[in-house]
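One chain is shown next in structure tokens, namely the form predicted on its own.
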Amino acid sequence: MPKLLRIDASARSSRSLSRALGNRFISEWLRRNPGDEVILRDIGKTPPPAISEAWIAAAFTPPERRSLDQAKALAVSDDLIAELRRADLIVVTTPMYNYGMPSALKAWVDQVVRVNETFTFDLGRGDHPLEPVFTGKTMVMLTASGEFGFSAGGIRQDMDHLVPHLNTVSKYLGVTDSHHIGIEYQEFDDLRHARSVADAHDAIPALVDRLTAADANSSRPVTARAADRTNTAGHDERLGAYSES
């Protein structure tokens, strides 16, 4: 059966936007596939550490000669990785702060992607010497953010470090089929925030029943960002220039 792996990266519980999109998503997914396993890992609570000068050094040194110090180094990622490599479906639910991923996003992302784990690196190849281990995965975006317009178009496109980031390396987190809902106007606390949220919600179904379909195979990124609808969820902190609860 297809196993779900989600990641949430909010720093807020009850009151995320990106979380509620989450529920959502798993609870549609769930009702058309019961069976089906959904490991959670809440980043958002429990942050991954960064990499250090001495996690790079156990990454790079081959598995039979690291020591034990590097091995314990190394723990986190390997569990981490672990989560990975049995999931067919990765869903992130992530607010956008400063115009890119929250710390904790990142740290992950840095956990995970590492050297002859979920990438292979050899010169040979030329100017492309990595290459990813997965393959066949297909992530779910769901984002939220303070401010709009950040979709081809729009009047802050050039300023979304989010979802492209998410997409470039998702390469290799062994992704071929990515597709992305989004809440955006926070900040702004209007109707127009109102029915970004809701439409975001009702996109979820629609989707679901597309990543169920025989035929939903398709390898180009969807991005789906809901301009204009939400509930009246509570406001978030800011920070920085703008974020998301």
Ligand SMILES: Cc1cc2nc3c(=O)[nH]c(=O)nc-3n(C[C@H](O)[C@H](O)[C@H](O)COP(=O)(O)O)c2cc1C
The other form holds:
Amino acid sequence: MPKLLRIDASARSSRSLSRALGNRFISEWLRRNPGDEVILRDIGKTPPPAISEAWIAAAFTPPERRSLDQAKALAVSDDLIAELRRADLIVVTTPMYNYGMPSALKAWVDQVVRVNETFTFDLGRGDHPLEPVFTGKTMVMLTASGEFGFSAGGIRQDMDHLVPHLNTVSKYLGVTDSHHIGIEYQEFDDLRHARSVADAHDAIPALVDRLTAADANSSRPVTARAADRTNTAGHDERLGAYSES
Ligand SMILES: Cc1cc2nc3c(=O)[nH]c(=O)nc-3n(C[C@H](O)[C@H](O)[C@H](O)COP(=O)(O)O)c2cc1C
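Switch from the form predicted on its own to the form predicted in complex with this ligand and print that structure.
What follows is the whole complex; the chain from before opens it.
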């Protein structure tokens, strides 16, 4: 049975549009897959600590040579990586802050993307020395932004450093299948925003249907199929730029 890891990154709670999308996704998923486990990690309310010099030194020290202090420095990272390891489907709900990801989400990424845990590094691989340890995971990004036009062809298409960044680092989370649904126009609070909210919520059941069908047709928990990528922020296909190896 697939395990879902839900990461909530908004600093807001009940007013958060991205969290509301997450609630909808999880309830649609559990309606179709009632036995599945959902791991909740609320980094918006409890942000992981930023990594430090001590953290980096500890991460690059072989486990058997780590001091007690070094082991402690990696304790949060160990817990977050253990959650990631168990997950087949990662649901990230996140706002856009300053055209990128909230610092809490960046802190989570920095804690989980760790040498010899989630990626290996080998100069023998030439110009591409990093390889992910995990594979076959699916990621669903549920986003909210105050402005609009971040999709391909939109008036701010070059200003989105949230979805492209998440897609780039997701390789080292073991993600091989990625989807995005986003709400825009929050700051305008007009009809376009209302339509964007409705469209995003309406897109969720179809995505859950597709992922559930892929799961049922696969020997793996959740199928990684590049051809099945979707992006429903303004119904564009920004993920075409995301390449997997
Ligand atoms: C600190 C901060 C920075 C923001 N920066 C941006 C931004 O760069 N671009 C944008 O479109 N919206 C920006 N917004 C608006 C949020 O993305 C928008 O309010 C969104 O709905 C927040 O997500 P949430 O509803 O899940 O909390 C910002 C909001 C805050 C609080």
